[in-house]
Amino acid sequence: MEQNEVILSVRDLEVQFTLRGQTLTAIRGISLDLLRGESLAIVGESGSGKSVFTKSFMGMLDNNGHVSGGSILYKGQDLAKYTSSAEWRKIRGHEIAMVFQDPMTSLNPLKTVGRQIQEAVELHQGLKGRAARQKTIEYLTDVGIPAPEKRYRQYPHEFSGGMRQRAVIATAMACNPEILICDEPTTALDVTIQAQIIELLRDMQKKYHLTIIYITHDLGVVAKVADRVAVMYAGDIIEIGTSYEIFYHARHPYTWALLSSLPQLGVKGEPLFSIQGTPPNLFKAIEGDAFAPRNPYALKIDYLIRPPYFELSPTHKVRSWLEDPRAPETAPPDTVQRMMARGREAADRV
């Protein structure tokens, strides 16, 4: 693998939904480079747009949604031109396949586990007969179900929850992707069931030679996974960089935010941290930083301009007028220089 070779590039992209006879701007102007190989986390509050901006990467938008700007490059060709089922059955599963975070729904409840991995085989690697059996026993393997002969033979209901989520990730792997969507893959688990399917995920990207994206708001399984991060508020990627970049050298106000509400960093005896007031009408036109209202570090200029990016580094840029070399030095939370402090200590003794 070429490192740092883009896979997949998103340029100013926009997604409206029109809702009671009025237009939601879900996307507003993202642009993102996917880089091959790496695994790319995508943080941020319910309703920020995680989910919507990478469903246009594979057309499953809901009916009334639809991509009014901007471009979706893949392979030489515009997936945000594409209109037809017969153009998306050509990237769905076969070039971009997506883990779901509820496995129950994403499960036929009336077709064994077995014959369901083996519809993907077939459809997307044209074996059949024993051949696409013996292939679907394989997939049940990889990712640690145990009995697979056994397993194959028995229906959703039958498997546990964990095993569920490993049957969802057999069958996106068995449509031979090159892009991994992993949406919320590890919400509905406990917590023990949560580290063994990231590892399993981690094993199948060196596998397979999968490219992933993890869309989340736990940072715990972000620090886990993640190369890079990007960092979602209303409809447009704030902050992106490398994971260490991101938690130990965060400059968006609601990326400190974000990092104040882990529940490690609480004080016994004191309520844990919010976020105060609610994220922005998308109904309405944003003038200025969508989070200004929620910011207690906004300027006068966040009100009325939406910030440009300013450049950290070649990794590492920001959506924030704070960056600005006319703007007031201001510090992150005492919370959030903690936590910093002792990421780059230890990463000093490595």
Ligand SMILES: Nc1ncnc2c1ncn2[C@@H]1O[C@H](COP(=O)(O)OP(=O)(O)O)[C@@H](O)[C@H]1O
The other form holds:
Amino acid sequence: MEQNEVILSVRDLEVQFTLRGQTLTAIRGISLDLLRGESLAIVGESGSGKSVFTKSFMGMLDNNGHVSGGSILYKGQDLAKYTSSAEWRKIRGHEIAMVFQDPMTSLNPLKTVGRQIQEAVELHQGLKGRAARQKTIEYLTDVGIPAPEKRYRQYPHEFSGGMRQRAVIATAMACNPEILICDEPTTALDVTIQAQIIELLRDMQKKYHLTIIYITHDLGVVAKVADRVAVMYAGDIIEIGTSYEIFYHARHPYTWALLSSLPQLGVKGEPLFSIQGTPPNLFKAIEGDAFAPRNPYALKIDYLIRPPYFELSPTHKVRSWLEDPRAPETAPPDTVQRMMARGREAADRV
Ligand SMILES: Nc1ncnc2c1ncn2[C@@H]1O[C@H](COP(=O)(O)OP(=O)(O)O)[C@@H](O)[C@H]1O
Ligand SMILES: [Mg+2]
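Can I have the other form now, the form predicted together with the ligand, not the form predicted on its own?
Up next: the whole complex, starting with the chain shown before.
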């Protein structure tokens, strides 16, 4: 396997929605290369565009939305130009599959779990009858569903939340996709089950050589699974790097704010550096750095000109004027600095 082979290449992507005659720009010029076999986490507050971004490469945008600029290259095709459901059917499931927060949105309550997985096996792997059933039982076993023969005949409502999510993952695996997008896959589950599902996804990634995108607002989840982390704010990736770079060398004040809200930092409750204010109104054109009004470190220029990316390493880049040589020296808040220092020490000991 070639290292750093790009499997999906997004350039200058813009996505807009029309709402009551007004236009909202949800994705504001994202470029990203997804590498084959990696697990990339996309983090950011609710409403930052994580779901819209990934739905745009599955043809799953709501009807009032469309790709209004840029390209999404996958296997020589520009998915941004796809318009018909016939085109998308070749991609969705078969090439790129998705696991959502709520398993009930993916499972049909009127069909047995076994039948649903088997339909995917039949459609995507060309198996029939006994062979398809056999393969389905294998997937149920793979995803850790006990008594698979019995579970095969049951309906989604007879499964617990965690077991349902396992069934959804089995269905996704049965489609044999190259890329798996997991949109808040564990948010609806309780903590112990969350950990199990994350572990299962890691196992599936190894076994089936998947490229995975994890969408989450929970940086804690990210630490365990991601090779790289992309931080989104107001429809843009404002910092991206390896997990190590984002956790221990983050440079964007918004990333610092996210890091400071990690539970392990919340000594006696309150985080010391919470994000004040609200995200910008996406119906209006955004001048400068979208985060500026909430950024205690903002410079004058942040209100005027959108920052370019500054490259901090071949894998780490950040959209922040603080990296400009003319900007004053700026250090992260104390809590974040301490966390980063501890993390670096721990990582260096390994
Ligand atoms: N169908 C839609 N119509 C109008 N606005 C939408 C629609 N879907 C999403 N948006 C807007 O796009 C932005 C990004 O949403 P989303 O990707 O769901 O955020 P996230 O997944 O990060 O929580 C939000 O401002 C949201 O309100
Ligand atoms: Mg979302």
